[in-house]
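The chain below stands alone and is given in structure tokens; this is the form predicted on its own.
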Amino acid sequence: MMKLNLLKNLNLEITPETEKLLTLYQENFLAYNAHTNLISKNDEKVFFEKHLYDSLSINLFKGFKECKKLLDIGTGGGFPACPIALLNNKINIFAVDSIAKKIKFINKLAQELKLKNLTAIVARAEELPISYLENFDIATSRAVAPLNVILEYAAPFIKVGGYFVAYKSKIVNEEINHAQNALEILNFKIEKIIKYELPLEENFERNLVIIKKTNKTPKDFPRKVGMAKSNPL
């Protein structure tokens, strides 16, 4: 049983309609989690938790409210592209990975809950269309790659004076100090760091790290494949 009061945390209001919408992803995702891996057995248990709240989180940036078109890199299991297109039918979401069965379920999923706004493609972020290219208001990234490597996969596709939500653990610090040089070259600045805790038992920190985009991305990005994670900047 979904704790869905908890979400008032984030902001969120549940109405009758969301509850409804909520429980039948939850449904959806666990029946194809027993045939398909999506996420392990044990965070099954945590679902709600781990996975739903957590990527909801991007509630608690004031800006996420000005959002239009949202891409989000190496969606997974589609966190936290499904559960925000859920809750946010006005903004158009484009959920990418690699791994063509974990987009199978979100198409499914979307078809299934009638989804309109939530779009789902196979591919690597350095060879998505030249089209995405400067055209999302937001790109997310959750549990992907360091923050050097997934702000290189990001910056080309984020709008100047848009914004690129990483989500992290409580090591944040040590990945920002990373990214320094990253931050530099693709011209983003970090705006702010977010902190609030997962509802589980034991203490479970996350971040939402806040990075606006202040200029046109150089015209070296994206590079070839592999070369973000091979030769970091």
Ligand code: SAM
The other form holds:
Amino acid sequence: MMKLNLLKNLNLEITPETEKLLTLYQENFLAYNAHTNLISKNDEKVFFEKHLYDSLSINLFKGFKECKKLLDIGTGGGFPACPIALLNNKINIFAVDSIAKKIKFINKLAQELKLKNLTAIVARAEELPISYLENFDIATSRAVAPLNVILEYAAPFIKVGGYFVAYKSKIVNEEINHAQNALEILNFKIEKIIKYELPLEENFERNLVIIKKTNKTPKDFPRKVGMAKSNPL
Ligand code: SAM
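Can I have the other form now, the form predicted together with S-adenosylmethionine (SAM), not the form predicted on its own?
All chains and molecules follow, beginning with the one already shown.
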């Protein structure tokens, strides 16, 4: 059973319709996970607490209310993209991952749950279409790479004045120190860090690092595939 009443902590109101949708989502997810690994078997028991609840924490960020178009980089099994799409039908969500079997699940889910606002694409972040450049109000990323690397993946696709929202665990300060160069080169500024807790007994500390794009991305980005990781800023 999902403890949907806990979503009140994220300022979310759950109606009978959303309850139905989230239950259907969990059923679909766990059925697919039985034959294709999207999350570990251990995590199945904490699907709501560790994945669904965490994804929806973006609701704690006030600027999220203005978002019309969101890009989720390295979405894997659809986190945070799918839970956000389920509860926000006015936001157009694009979920990107380089692994086809994960994207296949998201497209199947979007079809079955009639989620017209969710598009999933098999691609590497460094190779997204030119039409995506400077096109998104918010880009998100959870558990993909260190901050300096994912910021480089996301930067070119965010509009000036838009935000990169990084979902991070408690080692966040160390990552921020390592990302100073990337922040400067890519014209981003850390606006705030929103701390919150997952409804779990341990490993519950989480942070949303809210990073604002202050100016256009220099023309040298995106760099060639693999460069952000092998030769980080
Ligand atoms: N965001 C999901 C979550 O929180 O559960 C998935 C996290 S998983 C540990 C990292 C994902 O990032 C993998 O599915 C991987 O394929 C994807 N990924 C890593 N580098 C990428 C890149 N350059 N472009 C696209 N996807 C990438």
